[in-house]
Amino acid sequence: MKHRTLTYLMCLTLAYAIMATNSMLAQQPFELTDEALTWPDNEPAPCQPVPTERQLAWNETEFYAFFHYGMNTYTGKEWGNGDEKESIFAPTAAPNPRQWLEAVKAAGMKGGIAVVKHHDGFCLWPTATTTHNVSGAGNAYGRATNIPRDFAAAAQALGMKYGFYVSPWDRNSAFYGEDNYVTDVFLRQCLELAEYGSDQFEMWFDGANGGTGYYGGRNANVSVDASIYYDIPNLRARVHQIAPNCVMWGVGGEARWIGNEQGWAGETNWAMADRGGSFTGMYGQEQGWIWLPGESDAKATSGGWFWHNGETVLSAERLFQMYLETVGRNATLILNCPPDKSGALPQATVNRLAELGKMLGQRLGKDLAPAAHIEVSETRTAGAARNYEAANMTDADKDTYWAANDGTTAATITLTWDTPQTIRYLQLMEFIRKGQRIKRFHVEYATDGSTWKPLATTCETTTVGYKRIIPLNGSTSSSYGNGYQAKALRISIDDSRACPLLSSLSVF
């Protein structure tokens, strides 16, 4: 009986509590609100890893120049020992970075990297960090030289991107190998260079680190561990404070060396890698856990990186092949064009660069895709403010893209024209903001719109990434040819790491 009374009292207490709560709620204003959807645009989830905004902007530069100029131009060496007298640097005219940039712009390049300190430690600006700089040059032209200042000003005036190569290794410095070299010399040099323009797109750190050298008279062999010696995390953070869009290349850890200095990347080329892991720069790693895109450095001339008397310029056809095998394989191309002792590019180089620019315009200038009718096997369901239609691939807007639905890893894209078109190249671009996805695809064409024949059968049609250019005859060395008469072109994506996305599709 006692238990029943206790239960009754508990229920009565609960009832009074509910009544009191309801009374309080009734006195409160009641408001309806719309529930915000967490994924209103139905965007595909990122396929990790993905690039930073800084890396995206860097990738869009695509094709740019290297300008190796400095003490070695006047000694005829490639690697100075560091004991060269400052007076040897004696340009026969005022160095002209604007002429350098105008010449490479005519070739279709979007910017350039100027070497302002090589391994010999000689600085092409009046730095406060060392006396081994232009202040002690052998003539008035040399003493008035300030390459970072003039190069940045010229690039800004021409609407081009720019950055600087500064060697971590310094064969002149008496402090190299000691802690104060990093804090008092190298880091300060990088910060001085960053001050020459907050809009720099890349700072280039060579992989050569340590060895024999003058080292302020020590004439020693100095070894360092580049992975820790240069205090790169601190350097990267401080440079980014000044120049937020400046990618730190090589040792800096934001872009990788393709690895051959010959102007080619792997046909299968992932923009991912394991930092410090075992991988080949030409190919990257499909399962890499960081975004580390590749840059290919190559020489436009027959000599070394610096100008040498008697060197010649490679043919426009050879330079175009390099372009296809780098920019066309999900890498960037930095093409070296060395100024001579006058501080200007030789006229033969200028002429060849103009020839290359015309060739690029003729071969990859007229896009046939916008005039085609495009059909896809699947289109992702549109969201509130974004659609994923096939037309997004030909609208010239880098921020729109075609996409398949989640769970789909294979799809077809078919282009048809009313009349036959002469086709030679296919260009594809993934929306890499969401990660690199496509693993394998193949290409076919039809002369009658229905009977399909294979194309590019001798190419590895695997990865796409930021940009892939496929010579439809399968050859980068004889890629132009007579082309193919096609009323239809079909791209079949056979496998993908996640639902495929393409921001651009072009046919030339």
The other form holds:
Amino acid sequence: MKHRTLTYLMCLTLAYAIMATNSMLAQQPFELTDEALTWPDNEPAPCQPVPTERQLAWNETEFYAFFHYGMNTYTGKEWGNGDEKESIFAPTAAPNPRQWLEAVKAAGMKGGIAVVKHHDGFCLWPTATTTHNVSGAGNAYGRATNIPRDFAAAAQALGMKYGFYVSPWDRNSAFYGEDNYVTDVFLRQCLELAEYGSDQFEMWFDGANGGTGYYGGRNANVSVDASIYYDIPNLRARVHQIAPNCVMWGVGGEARWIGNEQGWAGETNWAMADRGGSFTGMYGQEQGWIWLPGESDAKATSGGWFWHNGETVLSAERLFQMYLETVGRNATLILNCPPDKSGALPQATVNRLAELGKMLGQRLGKDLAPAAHIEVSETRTAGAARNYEAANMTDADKDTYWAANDGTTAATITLTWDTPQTIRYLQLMEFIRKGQRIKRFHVEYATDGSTWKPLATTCETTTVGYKRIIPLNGSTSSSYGNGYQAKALRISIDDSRACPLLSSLSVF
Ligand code: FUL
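Taking the form predicted alone as the starting point, write out the structure of the form predicted together with beta-L-fucopyranose (FUL).
Full complex below, order starting with the chain above.
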């Protein structure tokens, strides 16, 4: 009996507890939490492959310099054999990386890569990995040289991005071709360089992978299989531990060579490629399964990569054309400006860079799009905390974008101004964080706002990617011209791998 009473009391208590909880719940308003919704912002699904955060940040550097300086500056060679005496390196003044960077900043460049070891193996810093370095230089300026240290400090002071070119091929090293060259020399050099700044944005590895050389007196012909010899996965992981945002270029596998040294990319240029696939440099591959964006290395001077007596600087018009054909075609541009024997950029180069900067500012500096009224054929349904309005393309915020709905692969964007504008260039940027999508588009303008005439008919209007600049007369090389009088401009996206997303639209 006692036992039954206890059981009864326990059941009663439990029943009261449940009722109390239920009434408490009934008083609380029912709220959906973020976890309960699978897709609160209605964001488009990524269109694979997509870039890493490191690759995205790298892409934003867009236009930067290459500085080929070192032993070859003093021998007049382009490729030293590796047997050059250290004492030949004798700058006539203290090398001045700050002057290099200031000059390229005036041209609109956002950073630079300094060559600190070329194929001859001579290191422009007092490395512990070889005696073939500045410590044995021919004068006090040479012995005091430490390019990685001074270049990093100058870039940081100027708010610019920086990185180093370190040649995997080393015609000086007695160990080149052996495993201990990779573990004890090359990897350590890369790590020493990474230690010069955890904020570096790119480490540059040329593709030259062996051949004849001094090799510590072996005077042999040593070739290696670059795809396995340099232990790239290990190299990449070790450098990223120190410099997490450093894109490992070329054999490093995070950005690709554009496939020529003339400063142009394909008009159709995908950021995707198959690793080790057939030649895709200029164009990339629409079906590529890894994100491998293109970088174009080109010379601002008439001769080699290193400074040579009597060389001239290319015209600002030619450099502007290169800019349009690289940065304007979904590639980055690394433009070589070689310092001379004094360790500074010649005045003619400095002057030309300033001229280029001015030209870029005049031609691509005043965006007419924010003043236009923009109409789109479709706007993706907004989510809880994000909308996909056309205005997102002109708000100067790279994290907002206009989007169409899933399933839409064609759309129009029409800009109308209150009064006709003189226009010459159209610039589009996809929101590549979710993959490169646009396959084909066309452009028209109307002087009266309604009679449409085609533009850019003599160039391919296919891919967009991170950035595409379309000269509206179709030519990257013709003179600046008078432009077009337009009251309206219409961009029709004709085909896309998935619903198109544009983060920016500019008209100049
Ligand atoms: C190449 C090198 O062989 C050239 O000398 C130069 O440094 C160029 C940028 O890369 O692979």
